[in-house]
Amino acid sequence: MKTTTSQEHLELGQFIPFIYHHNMLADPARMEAFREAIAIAVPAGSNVLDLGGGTGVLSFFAAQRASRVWCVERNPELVQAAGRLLSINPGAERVEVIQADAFDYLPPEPVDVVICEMLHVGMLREKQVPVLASFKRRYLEKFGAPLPLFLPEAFLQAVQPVQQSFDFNGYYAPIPSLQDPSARHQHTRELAKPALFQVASYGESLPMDCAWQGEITITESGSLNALRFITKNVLTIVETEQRSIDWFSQYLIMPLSDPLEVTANQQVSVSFAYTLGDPIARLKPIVTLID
C-alpha cells in the first residue's frame, strides 16, 4: 500500500484548502475544455472512473453520458463536499463518491474511461503520472487488457527563455510564480520560442523522470533571468474532426540564480532533471551561453 510522508501531504494537490477549488470551478478554459472533451470521449452507457475527483465536477460531466461513475477522492473534506454538491445536480444517482487513495483504488468492474486531473505545470507537485502508472499496472493484473481510455490522453512540455520583472514596488524578489496561459503578461519578455522537451501518452509506457539538455536559439536581446515552463494537456483527440481538445496548465516562471545578457541569434544550453511529481523546488535549471 502506498504511504505518504508529511512533506508529501503538503505537496499533494488534493490537500489544497477547499476554498481554492472555487478558482478551478470558475476557470472557463479548464471547465469548457473538460466538459467538451468528456462529452465527446465518454460513450453513452459506459463506466467511468474519476481519480482525484475533488468537488466532483468532472464526475458530473461524465454522468451526463455514463451509466455509472466512481468518483475517488482521498481528502475527507472534499469527499463530503463532492457528495453534497453532486446531490443537488442532475445525474447524481449515477455517481458513487468513494473516499480512497488513488494510488490503491481499483473499481469493482472494468471501466471504459479514466478521468484524472491531478495536473500541474511540469508534471510537478501533483501525482498525475505516478498515480496513473500505478493504476495501469494494477488494472491489467486484475482485469487484463485492454486498458480504458485516459482523459487527458497525453501531455506535451516545453521550456522558454524569458526576461521577467521581479520588481514589486521597489522590492526585488526573484521567486517562482504561476501565470494564466490566456492572459497577457506585460512583465514577461519572450527571448526565444518555446522548445519542446517531453511528450507522453497515458495509454503508453509513462516516464517517471524528466531529464533534458538542449540548445535554444535566442530571438530577442535582453536579460535572460528566468525560464517559463509550459505544459499542454491533450484532453482528447477528435479523429473525425482532425483536432484535439487541449487545456494548458498554468505557466511556471522559474528564476535563474545567474542571469545572462543575451543577443539575438546567440544560443544557450538549457538543462534540468527531476522526477515527475517532485516538489517545485526540485526543479533547478541550468542555463549557459554557447560560444
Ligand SMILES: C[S@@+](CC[C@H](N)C(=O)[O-])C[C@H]1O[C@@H](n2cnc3c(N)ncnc32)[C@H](O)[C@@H]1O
Given for the second form:
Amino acid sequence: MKTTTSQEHLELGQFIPFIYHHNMLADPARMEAFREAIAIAVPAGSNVLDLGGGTGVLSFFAAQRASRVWCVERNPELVQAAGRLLSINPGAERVEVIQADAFDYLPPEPVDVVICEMLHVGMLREKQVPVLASFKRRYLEKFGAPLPLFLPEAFLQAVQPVQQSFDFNGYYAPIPSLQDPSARHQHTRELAKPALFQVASYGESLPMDCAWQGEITITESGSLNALRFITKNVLTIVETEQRSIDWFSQYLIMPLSDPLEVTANQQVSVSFAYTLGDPIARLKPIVTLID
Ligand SMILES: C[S@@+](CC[C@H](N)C(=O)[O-])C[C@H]1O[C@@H](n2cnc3c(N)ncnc32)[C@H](O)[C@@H]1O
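Can you switch from the form predicted alone and show the form predicted in complex with the ligand instead?
Below is the entire complex, every chain and molecule, led by the chain shown above.
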C-alpha cells in the first residue's frame, strides 16, 4: 500500500528542487560521513541499491566498491542529472539510474546493501521510514531472508527545551527553523540536556509513529519558548573499531504556543505524537510545568 498521495509528491521533502542538491553536495559533514560509511560498509564486488539517488553521489561512492549499483530516483530532472553526472565520474559503467518510485521499486536480484538518504530531522517531511518499511516487506516476499544491510543502520532522536530568540530586526516571528548541528547558535539557550525519545534500527521492526511523553529536569532558568529536535543517523557500525559513523540531521527548533518561565531544577512534562514522514506542521508539542 502506498503511503503518499499525489499532493504529497509535490511537497518539499518528497520533491527537493534541483538547486537545493548543491547544498547537500556542499555539506562537508554529510558528504564525509556518507563517503566513509559507504567505503566501509559496501563489500567489494557487491550489489547495492540506492533509494532516492538525487544527483547520484551516494551511488558514485558505492560504485567505487560494488560491482552493480541501482540508483532509484523519482524526479525526472534528477534522473537526467544523475545519469549525466555519473557518466563524467569513475565507475559509471557499474551504476544503472532508474526513474521509479521507491515505494514500488525492487531490484532485479538480491542486494547486499541498501543506501537510503530521505532523511529529515524528527523523521518528519521525508519518507525514509515508510519507504524502508515497504521495501523490507516487498523484498522479503520476492527474495526471502536475509535482508540486506541498511545504510543508515539506525537512528536516535532526542528533544531539548531551549530559549530561542525569534526577534528579526524588531519583528517577532516564532516560526520553526533548522540549525546546522556543527555551528554555535548564539540565539539559542539550552535550558536542559537533550532527552532521548526514540531509537530504531532499520534491520528490525520499524516504528511508524512517534508518541512520547516524558519529564525533563531544567538545568538553566529562562523562558522555555521552543523545543529543539535532534536526530542522529547511525550510518554504519564499525564493529572492528568499536565505533559508529554518524551524521546528524539539521536540528529543528519548534516554537511553543505557550512559553513557560522556568527555573533550574524544576521539571517539565513534554509530549507530542506524530506519524513518521508527516509534514513538520503536524508536530505540535505540549509542554507543562510539573508542580
Ligand atoms: C535528501 S535527497 C538525497 C539525494 C542523494 N541521495 C544525496 O544523498 O545527495 C532525497 C532524494 O530522494 C528522492 N525521492 C523522494 N521520494 C522518493 C521516492 N518515493 N522514490 C524515489 N525517489 C524519491 C528526492 O527526489 C531526492 O532526490
